[in-house]
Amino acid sequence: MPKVGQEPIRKAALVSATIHEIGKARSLDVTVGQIARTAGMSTALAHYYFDSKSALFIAAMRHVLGEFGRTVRLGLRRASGPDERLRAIVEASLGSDQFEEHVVAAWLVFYVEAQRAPEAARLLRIYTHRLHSNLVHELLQLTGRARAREIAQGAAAMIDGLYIRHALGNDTWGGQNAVRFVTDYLEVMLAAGDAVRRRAE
């Protein structure tokens, strides 16, 4: 029987092995018993705290969101005015630690999983509209509404793409090029939208 007051720790422990098994592997393609033996402790134990390897994934997924979303709010807190506080979400979704080796080979398993599995689905349906709604909040203070929610669609299109494609492989999209490219747009998008403003006046 596992020890009272190590379940939060061994389920981080899985929970970290999980991440780096996936970041190995590129793939779901590992077992439960390597990721026991990552978290240092035996199958039989993993299998106690989580009953599949897709909850291990899913658990996974939740800390990866989790700390995304901890960045996010940590930016937006250091923001001054919407234009920084656009910026900081960007920068959040597109920082050199969304880049680390296993959390990118995470993601792009996740968005296989989401075209399969319920679960997986419904956390990814929770990241994309907190992105939107994070964008569409700071927007809503410089253009209409919605003017607003559709470049919090391009700008949210941008990161994912831009993403994918430097997790692919092209590191021109990474960094802080990524990070340029979508505030670019923000401010193209929002100069475009002044412009048929004082046209329409």
Contents of the next structure:
There are 2 protein chains.
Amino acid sequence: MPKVGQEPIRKAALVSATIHEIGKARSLDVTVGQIARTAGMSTALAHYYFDSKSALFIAAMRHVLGEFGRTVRLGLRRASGPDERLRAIVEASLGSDQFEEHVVAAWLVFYVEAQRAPEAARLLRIYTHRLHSNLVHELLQLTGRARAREIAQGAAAMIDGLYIRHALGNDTWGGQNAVRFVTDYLEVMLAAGDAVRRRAE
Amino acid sequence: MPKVGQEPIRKAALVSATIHEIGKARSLDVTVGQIARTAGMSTALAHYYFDSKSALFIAAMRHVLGEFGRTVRLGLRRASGPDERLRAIVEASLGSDQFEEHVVAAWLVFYVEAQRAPEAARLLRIYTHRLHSNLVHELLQLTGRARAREIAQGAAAMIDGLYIRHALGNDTWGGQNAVRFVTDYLEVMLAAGDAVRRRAE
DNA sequence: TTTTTTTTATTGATCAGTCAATCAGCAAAA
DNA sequence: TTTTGCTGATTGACTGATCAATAAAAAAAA
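Mind pulling up the form predicted in complex with another copy of the chain next to the form predicted alone we just looked at?
Every component of the complex follows; first up is the chain already shown.
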């Protein structure tokens, strides 16, 4: 049975199983044994491919973040013009892909882990910065730099907030409307910026 | 040494130690032993006053939520007029009290716990509903019911998002500006509502 | 008032269970 | 025969919870 070239297959299976199990347990409190069993192998083999449990978690987090990045890039490639592109970013962040149950749980859990594990914090910072600079890049076509940065911060915070409220089931809206909340915010803030600018002139 | 009437003192010490230890560990992964030692007693005594570890966590969460509720009520009592009162709500949510290191960590950890423990979920829902209805109550003086609800949802999401970004150190602004982000949002959304209404007339 | 009983407060020791990690060793390719 | 893939068994450390035992205060009884 032992074939060569199993490493990438096994690692992928373990990463996928990790996300799945975290989603099921809704917590990082998942044993390597559970993960390994779900991935169809022994505990020892899981440790053969990943030195430690936390290394496995980091790999899982990197995978979720990678998936997200790919979704954003795909959305951006399809959109044209700043408005459409802003919408694409928001949709990638609050789209149905990201709202899959186990992905949601993984994100929440990673948020907590980012408080302790430096590597997890680093990964999350990359996500934050990318979201911010993506938003600013488009907003710069529509307003000044200072205002673009401010609106991007507000929108990013709103995205995170809507995400968490959905994750905890504390939302009355469906996932659909979440996008509208942010796009409304962007639209209104940009219009208000115009008003301010006009008033100043 | 054993005196009567220790129960409230011991329980308060345990709750306080729990919040402190969660803040230090930045995780729910804290042993009863650690908490008990910090509270100046044995593990067995901690179990004497709280049946289980999770009962202790729930008590700690109830305490944090209670403190928050008190802060909101105090702020509301001091404010007059819907604008001031809205500001008071936001300030209570994003004020320096709530940004104390261990309180922040406790909130984040409770968010995750709310995914599994029904009682934790219930407590968090109370917080969510209270924040929402507080906001709606004031907004109703300034706009229609449907719009009030929508703006309240957006503002609440933004508050949570700003909170988490601060908790993770992913904020470039200081805690101060966080309040301004939300009040700006409220102001602009209300103004836009007026514009829409005027346009419709 | 003194004595006895009950209640409250407290702990060290320990149980029963869990878990991450290791290791020695086997099987099949290369 | 060396490398890669794989596992059962085991280790060592930890943890929540329980319990028997003890001390002091309060209440009841004498």
